[in-house]
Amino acid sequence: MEYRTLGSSDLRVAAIGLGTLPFAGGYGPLDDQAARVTLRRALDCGINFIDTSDNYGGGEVEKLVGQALAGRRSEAIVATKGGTALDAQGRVTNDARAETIVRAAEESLRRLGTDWIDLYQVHLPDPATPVAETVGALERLVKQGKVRYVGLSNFWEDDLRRWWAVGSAIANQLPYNFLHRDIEGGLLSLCREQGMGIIAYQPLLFGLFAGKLGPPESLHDQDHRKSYPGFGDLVRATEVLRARLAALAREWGLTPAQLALRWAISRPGVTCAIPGAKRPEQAEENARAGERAFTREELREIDRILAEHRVSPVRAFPCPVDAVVEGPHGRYAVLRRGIKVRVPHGVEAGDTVDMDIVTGGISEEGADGLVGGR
């Protein structure tokens, strides 16, 4: 396993980490014991970076991580995310107020069964809260020794610049895979200039590039991919591309998943990728992708195939607007699903907006590109 320094910290993380969202059952049922065994096997394989969140399974996944790490806490770099509390209507929302962040961190510590969190990440930007308030709360947690380092998640250029104006962070967690390459538009180089590591999530795009996905109708009823916009169409549209990539993987002695993961960690500026795993053998397979990076020539061969079989996935997710408010960083909407996001002028309560499922930005006719995203 290759190990890398995460941003400007002293954390040495495996190039392939472990994302724990599958432990919440979003990819079909998974019993707790299987999750614990998978996590421990990941540690055995050299995967020392474990990423979770307080909203995975309503906090139950953090408990599983804590149980799995019992007696092995020193072997792991534990990263969790906060700032996605339940609002008055019981919906998950982005809430980065100081009291919310402090309470969430304390609860995560309790569920994880640990005295410290190595990397505490703000899960989503909160347009309703001044950035300085969130920064101050996190800095206090660091001074108290409860958090070692601060990280961000889903922060694109505008939100990053607001954050850097008053605080610092060592890492930014963003979606990155063969089809979602938005961070290459300038964000990668911007983070590198600021000494910020990039943690790539969804590197297999919900298992699409793992080489084992059956037809969409074969997915379990509880599998959240059934509600992902256009996922079934995407499976069909990428059939030829996935076949070409699988052939290349075989030629190079890799599995399709290893090809996709090694490609992600080989891009300049990407520190690590955090694929999920439901079984120990999946963790083992993923770990082998982190043994080295691809050469420039190998990357060019993969990119040639991607260019020859270009796919444009559906990214617009229609979201009704419940309210529009003037916040500390401009107008924002409270969407029906509970999330808050900046919106352009002209959007009002009762409208329906298209949210980009990759960047979180809102695209409106007449607006200059995305608002609140790239």
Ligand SMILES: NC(=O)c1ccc[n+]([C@@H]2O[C@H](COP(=O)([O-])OP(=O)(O)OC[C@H]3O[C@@H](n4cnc5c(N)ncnc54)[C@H](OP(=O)(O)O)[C@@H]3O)[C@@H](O)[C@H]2O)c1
Second form
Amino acid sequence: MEYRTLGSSDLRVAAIGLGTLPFAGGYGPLDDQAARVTLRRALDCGINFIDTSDNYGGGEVEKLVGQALAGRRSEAIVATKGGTALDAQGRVTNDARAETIVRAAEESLRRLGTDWIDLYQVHLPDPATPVAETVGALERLVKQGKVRYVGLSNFWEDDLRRWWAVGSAIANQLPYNFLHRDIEGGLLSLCREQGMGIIAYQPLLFGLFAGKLGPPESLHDQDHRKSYPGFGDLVRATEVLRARLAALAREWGLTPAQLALRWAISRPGVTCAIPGAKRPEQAEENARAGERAFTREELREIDRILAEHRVSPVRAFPCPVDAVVEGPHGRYAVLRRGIKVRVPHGVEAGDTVDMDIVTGGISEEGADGLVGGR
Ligand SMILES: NC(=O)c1ccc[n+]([C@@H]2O[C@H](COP(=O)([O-])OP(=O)(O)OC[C@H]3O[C@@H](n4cnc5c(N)ncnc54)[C@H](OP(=O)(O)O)[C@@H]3O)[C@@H](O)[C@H]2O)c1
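Having seen the form predicted on its own, can you show the form predicted in complex with the named molecule?
All chains and molecules follow, beginning with the one already shown.
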């Protein structure tokens, strides 16, 4: 396993980490024992970076991580996230107010059964809270020794610049896989310049690029892929591409999952990828992708196949707007699903906006690009 320094910190993380979202059951039911065994196997394979969140399974996943790490805490670099909360209507919303962050971090420590969190990540930007307030709360947690380093998640350029104006962070967690390559458009180099590591999430695109996924109809009713907008189309549209990539993987003595993961960690600026895993064998297989990065020639070969079989999935997801509010950093909308997003002028309550399901940006009517970001 290759180990890399995460941003400007002294954390040496495995190039392949472990994402724990599947432990919440959203990829089909998973019993707690299977989750704990998977996590321990990951550690045995050199995966020392574990990513979780206070809202995976309503906190239950943090408890599982804590149980699995009992007696082995010092072997792991634990990253969790806070900054979301349930609103008055019981919907998950972004909430990075100081009191929410401090309470959430304390609760995460308790559930994880640990005295310190190695990386505490703001799950997504909160346009309703002054950035300085969130930064102040996190700095206090660091001073108290409860958090070692501050990280961000889903922060795109505008939000990053707002953050950097008042604070710092060592890492940013963003989607990165064969189809979702938005970070290559300048964000990677920007983060590198600022000493910020990139943690690539959904590196297998929900397991699609692991090569073993059956048709969407075969998925369990609880599996979120069944209801993910356009997932069936995505499966069909990527069929030829996946076959080509699988053939290349075979030729190179890799599995499709290893090809996808090694590709992700080979991009300069990407520190590590955090594939989710449901079974110990998956963690073991994924760990082997982290033995080395691809050479430039190998990367070029994969990128040539990706360019030949370009797939452009639909990413706009219509979201009704409940309210539009003037926030500390500009106007934002409260979407019907509870999330708050910055919106361009002209958007009003009662409108429906198109949200990009990858970046969380809202498309501006009549314009090509996306503005804002979650
Ligand atoms: N910051 C954020 O907003 C955010 C958002 C999403 C995710 N994340 C983090 O990123 C992590 C990764 O994302 P993800 O878990 O959603 O997606 P992913 O890593 O792209 O896919 C995970 C799924 O792929 C399948 N899989 C994994 N390894 C495999 C292997 N070797 N062979 C075959 N199938 C394999 C498993 O499902 P099946 O076996 O059922 O196919 C697994 O549940 C999460 O766990 C979470 O920690 C963060």
